[in-house]
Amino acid sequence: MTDSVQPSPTGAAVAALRPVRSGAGRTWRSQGPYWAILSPLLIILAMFYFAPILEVLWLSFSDPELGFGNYERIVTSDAVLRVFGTTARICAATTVLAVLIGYLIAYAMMHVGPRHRTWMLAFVLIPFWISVLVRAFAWLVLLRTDGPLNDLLVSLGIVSEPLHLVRNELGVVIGMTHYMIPYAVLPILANLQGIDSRLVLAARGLGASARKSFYRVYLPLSVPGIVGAGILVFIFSLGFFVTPAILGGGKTVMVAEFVSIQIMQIAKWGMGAMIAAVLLATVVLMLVVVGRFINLKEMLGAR
C-alpha cells in the first residue's frame, strides 16, 4: 500500500524541475525591460567595434590576394618573425619588472598607516593623469647620453664613459615598465587588502619566522593578484606604440609599430591587417586559457 501511494522518481524530478523552469521563464520576462535599455548600446557597439575587426580579418585574407599568403609570412618571413619575438622579449621584461615593482608598493601600502597609504596610492595614480607622449619624452632626455642620468653616473665615478640607454631595448623596457606599474599595483593591492592578517600572526604564534611566515602563508596568498596583474600588464604591453617608437628611436620596432609602418608608409594592408588579427587572437587566447584555470573576477580583486 505504501509503495503505491509514492510518486515515482521520475515524476518527482519532473515535478521539481516545473518551478524552476517557471521561475526562468519569469527571470527572462522581467529581464526584457533592461534587454531594450541595452539593445541601442549593443548596435552601437556592434557597428563602431565588431564590424571594424570583421573588416580587418576580411582584409587579411583577401588584400592583395584571396588566400593565406599574408599568414604564410608568419613563418617565412625574418622581418615578421623579429618583430614578433622583439615584442614577446619586450613584454616579458616589462612584466616581470613591472609586477616585482608593484608587488613592493603593493606590499608597502598594506603595511603603512591609512594617511600615507592615501598619499601612496596618489602617487601611484598620478601617471594616469600625464600623457604617455610626455613621459616618453621626458625619459628620452633623462636617459640620453648627455642628459642628467649619464652625467650624475659620470661624476660618480660609477661609469667611465656615457651609457647607451636609448634608441635600444633597454630604454623601451625602461619607459614600458614606468607606465605599466600603476596597472600592476591596483590588481595586487586588491588582493592584499583580501588577505587575513591574522593567517601570518598565527603563523607567527606556531614558531614561523617573519621571512618563512611571508614565504609560506603571505607569498601564495598572493598569487591570484601576482597573476592577474601579470596578465594585466602583458596584455596591455603588447599593443604599446608611441613608447617604443620614441625610445627604440626606429631600431626597436614592436608589433604596433609595424602594424603602422605596414599601413601607412608601405601601404601593405593585408600584411597589417594579418599582423593585427594575430595579435588580437593572441589576447583573446591568453585570457581563455587562463580563464579555464583561474577565476579572472577573484585574480583581479572582485569579491
The other form holds:
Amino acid sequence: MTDSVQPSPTGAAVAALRPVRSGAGRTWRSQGPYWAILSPLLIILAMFYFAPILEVLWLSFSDPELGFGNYERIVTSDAVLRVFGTTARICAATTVLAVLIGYLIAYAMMHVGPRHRTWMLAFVLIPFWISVLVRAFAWLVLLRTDGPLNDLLVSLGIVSEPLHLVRNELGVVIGMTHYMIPYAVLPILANLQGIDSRLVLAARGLGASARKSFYRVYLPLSVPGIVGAGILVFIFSLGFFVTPAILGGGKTVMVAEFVSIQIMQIAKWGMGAMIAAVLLATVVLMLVVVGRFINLKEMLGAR
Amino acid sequence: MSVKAYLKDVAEMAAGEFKSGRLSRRDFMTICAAAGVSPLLLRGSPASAAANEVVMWNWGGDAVACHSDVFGKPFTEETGVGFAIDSSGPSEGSIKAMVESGNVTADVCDGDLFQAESLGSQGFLEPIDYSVVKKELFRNPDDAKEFGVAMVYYGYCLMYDSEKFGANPPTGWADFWDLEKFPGKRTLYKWGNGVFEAAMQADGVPMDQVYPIDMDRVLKKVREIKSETVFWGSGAEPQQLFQNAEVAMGMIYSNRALLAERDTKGRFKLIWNGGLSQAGGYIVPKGNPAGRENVMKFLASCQVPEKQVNLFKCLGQAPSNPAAVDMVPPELKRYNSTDPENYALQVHADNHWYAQNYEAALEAYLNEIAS
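The form predicted in complex with its partner chain, contrasted with the form predicted alone above:
Every component of the complex follows; first up is the chain already shown.
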C-alpha cells in the first residue's frame, strides 16, 4: 500500500530535475535593439573581465616558457596533486556538513510559526553579514587549546587533555562549514517552501509511518534543494583563502592560498595561472555536468 | 567597484599616462572632466607619486606610523620633498609586476637585502648612488650592495615558556627539536628564513657552517616535528601563541620579542643562541616616480643614527649604522639583533645563498609543511 505513493513524488522530483529549454523562438534580428542597449556593458565586461581572464590563461601556457609545461605539473608534481587533494577533501566535508545542518535548520523553519521563522532567519543571516576574517578569529578564540570550549570540557572531566580543534584541518572544516551554512539554508528553504505539505498528509493518510512518509515523500521532493545547495556550497568552498590560512595552522594549504604563494612569494606566475585556470575549468565543468540534470537557473534564483 | 571608484581609476590611469609623457595635459584634463574627477583629487593616490614625493612601500601595521614619523616627516622638513606610504606589501612578485607593467608607483621598498641581488640582477631595480648614500656608515661592507642597502636588521630567534622549562631551559635549536626532553607544541616561521638555519643546527651542523643549506636535511628535520608545529606567516601570530601559551617554544621576529615578553609578563623568554640575523633591504624599483636624486637623498637621510634608534624604539628593527647601535638605551640592548653581544650569538645570513636559492628552498619547504 505504501508503495502506491512512491511514483508520484518521485515523478515530481524528476520533473523538477529535468532541464528546461526556453526562448528558442526569438531571433537575433528582433533582439537587435536590446543588444545595442546592452553593448556598453558587454564591452566593459570584455575589456575588464574577459580580457584579463584570457591573459591569465595565456600566462599559464607562456610562463616561464611556451608550452604545456605548467599543465604537466598536474600529474608530475606531488605538491600540486596534494593541494588539489586537500582542497577536494575539505570542500567535500564542508559541503556535506553545511548541507546537512542547513537542511535541519530549513526543515525546522518550515515547521515553526511565522514569528519563530523570522527570528530563525535573522540568526541565519546575521553571521552571513559578518566579515569572514572576524569569524575565523572568533573560532580561533573559542576553540584553541586554552579557549572556553576546551576549558569547559576539561573542567567537566569529559576530556583529560585539551582537544586540538583549530590550527589543523578540522579547524578549517569547522570554520568553513559555519561560513557556508547560510548558503545551504537559503536554497533548501526556498525548495521546501514549494513542497505541497498535503502530499505528506496523504502518505500518512494512506498508512505510511511518520518516518516512512519523510523518507519516501518529503525527502525525494527536496532533492533539488539539497543538490542546489550542495553545488553552491562546494563551488564557493573551492576558493576559500582566509579561513584555511587562519584556522589551518599554516599547514592546510588550499588552492587559493597555493595560487597566492606561487604569485606573491615565489614568483611562478605561470604555475599560479595554471592552477587558477584549472580551478575555473573545474567549476565550469561541474556546472555543465550538473546542468544536464538540474535546472540551474531556477536553482540559483535567476528566474 | 562603484561607478565613482571606477571613474577615479580611469582618471588615475590617465594621470599615470600624463606623467609618463604619453598623454598631453589637455587630454588629461579632458579625461578628468569627463570622469567628473578633479585632477587635484588625484594627489595622494598611488598614481600621483610625482617628482615631489617619495613613496615608501612597506608591509603596513605599526610600520605605517613609524616610517612616517621617523623617516618621512624629518625628510620633508629637511628637503621639502613629500612622503607617502603604500602599505600593500612589496613582495617579490608584486615588485616584479609593478616594474613589468611600466606603472611604477613606489620609490623605495621595505624588502630583504638579498633581493638587491636577486631582483637587481634581473633588471628590476635602480642602482644605489654611493656619492649620496654613505658606504662608511654601514656596519658590514656587504650592507651596501649595488642595488640596495641594509638599513635595518631582523632577528629570527627562539622564545620559550619559562614556566614549563624554567629549571632547565632550552639553549638552542637542538633542544627545540627534542620533543621528549622539552615536550609541547612549537611554532616556526612559514616563509622559511631562520628555519633553514635552525634545522641545520638541530641536525648537528655548527652555527658558522650552516651555509650552503642542505634542503634535504632541512626537510627531514622539519618532517620530524611538523605534526607538533604551527607555522606562522605574520609577526603578530607568534605573539598571540605565546600570550595564550598555546605553544611551549617558538621562533619569533626579534622586534616582536620585547612585546611578547611584556604580553606574557616575562613568562616567555628570548634567547639569541643560533638565531638568524638577516639584513632588511631598502631597494628602489626601476623607473621610480620620484626620480633617482630624491630617493637617494631619502636613503641617505635614513642613515642618520638618531633616526635609526628612533625606528628601533618604534618598531624594534635593529639599526645598521654602528653609531646607532651604540646609542640604543641600555635597557633595550637585550632586544637589539645588531648589538655586538647578541650578534655574536646568531647565524649571519648569507644573502648570496638567499639570492640564489630562496625561491626554490621556500617552495620545497612549503610543500613539506603542507603535506
